[in-house]
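Coming up is one lone chain in structure tokens, specifically the form predicted alone.
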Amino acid sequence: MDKIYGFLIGPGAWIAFSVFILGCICKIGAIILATPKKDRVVLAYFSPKYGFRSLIHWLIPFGTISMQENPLFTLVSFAFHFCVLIVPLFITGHVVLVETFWSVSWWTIPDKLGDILTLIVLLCLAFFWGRRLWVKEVKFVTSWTDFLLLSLVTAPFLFGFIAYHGWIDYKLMLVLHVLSAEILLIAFPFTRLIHMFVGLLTRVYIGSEFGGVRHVKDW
């Protein structure tokens, strides 16, 4: 088990963050550069002004009228993806890891404060895995690969938070718990999780649209 952990925490992980980082650029790189060819208006209209308007009225909460319209999701959305960036980038034993092989750190938060964020994502995943399987209009469009996504988001936090209580053998949950995280940044790239980085570039797009060619709000 301590060789599968020192290969995890060693060679996986470069190979885990080289593909996560290539592949992002690559796929980013790839919308921009096809986008003079399949759609020319969204150069021809793009409007810094509108399309970060647009982007500043959807990063707040309830800030959108769909938001309003929803609130239950949007409170539950909002605190799932504050928590699960805030939790892998600023929890002690991450920082430490990246200060012993890159001589890189920043500032942590307290490990209770890690644990109580942790929690609140795995509440979260809870309530997306029941709408998916309970709520109908969500059932009705959702197949196999959307478990699989919540899946692949859910491993990691799941065998951290188990790890860190050592409700099952530390060891193993350790080593799952890096496992996993790693082929999720792997996976990132090549499936819709990588909407966190792409829906900002569409959500300017629409808002340039919307405010410089239609002349009205999109939120």
Second form
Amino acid sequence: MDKIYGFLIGPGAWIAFSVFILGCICKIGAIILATPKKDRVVLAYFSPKYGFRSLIHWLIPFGTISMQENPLFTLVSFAFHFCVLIVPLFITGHVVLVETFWSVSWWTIPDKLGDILTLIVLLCLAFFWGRRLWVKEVKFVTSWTDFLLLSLVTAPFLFGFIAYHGWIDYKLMLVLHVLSAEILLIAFPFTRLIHMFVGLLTRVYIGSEFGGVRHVKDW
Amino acid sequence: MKIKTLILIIAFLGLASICLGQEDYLILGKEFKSPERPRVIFHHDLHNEKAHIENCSVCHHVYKNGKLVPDESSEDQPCSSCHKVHPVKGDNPISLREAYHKRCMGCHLKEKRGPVMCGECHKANNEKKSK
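And the form predicted together with its partner chain, for comparison with the form predicted alone?
The complete assembly is shown below, putting the previous chain first.
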């Protein structure tokens, strides 16, 4: 198990981060380059005012009418996105690994806080799973790819949580944690996970398109 | 009489085996006031025997002007005499945490032997033993 772990944090990490970084750059580049061909109108009539106003509103919790109409979803969504970024970037275990290999380190959150934030991520994911399974209008537009995406995100957090607490088999859980996290990174450029970067562009695009239109049904 | 002697011999052997069997260990990381993970228990002699390390300078190295001085050893000093918990300007830039992980984990990965996962060294019950 130690040898598998050694591979995963060595060559495995190189492969995962290379695909993640290069893949995301290519994907973002392709989208930007395709825009003038696919939608000439949007660039000709682009409105920075409505575009960036929309982006700012969507970055603020309850900053849009859609969010105000769905308070529970807004709360869960913001809690999820905040924790899902903070935990992997600032958990001590990750920073120590980078420090050991690269001699670069940064600020970390206490492990106990990381534990709570991970639990929030898992609870939010349970909410998303439940929504896809049982809410009628969401179920209607759900395909197996949505469950695949949820599984990709759930796995590293779940295995990381179990490993941190030393439950079941520590070594196996840690290997599964790193392996599933690397699969998640590799999947980024090829799945809707790319919304982490592209979401900002599409929000400005939609904001510019819609201008001052309000009360749009937006799930 | 014979039985008494036998009991005494057995008791002596038992006691001796307990005393000799108890290996001294070091608690690494005492310099960290409130560490995030439990401090590490390190069986110095047992480790070196298993790893076939006879040269102290493998771990207790000496660097001068950023260059390793071969065959010179710093075995009389703890790691923290050069590697500070929070290095400031002028100190060795490699912090104590970084030095420990580089030395232990780096070697274990290179040699493909020994613990490499966080929880293999930072065990929850280590804290009880270190008090």
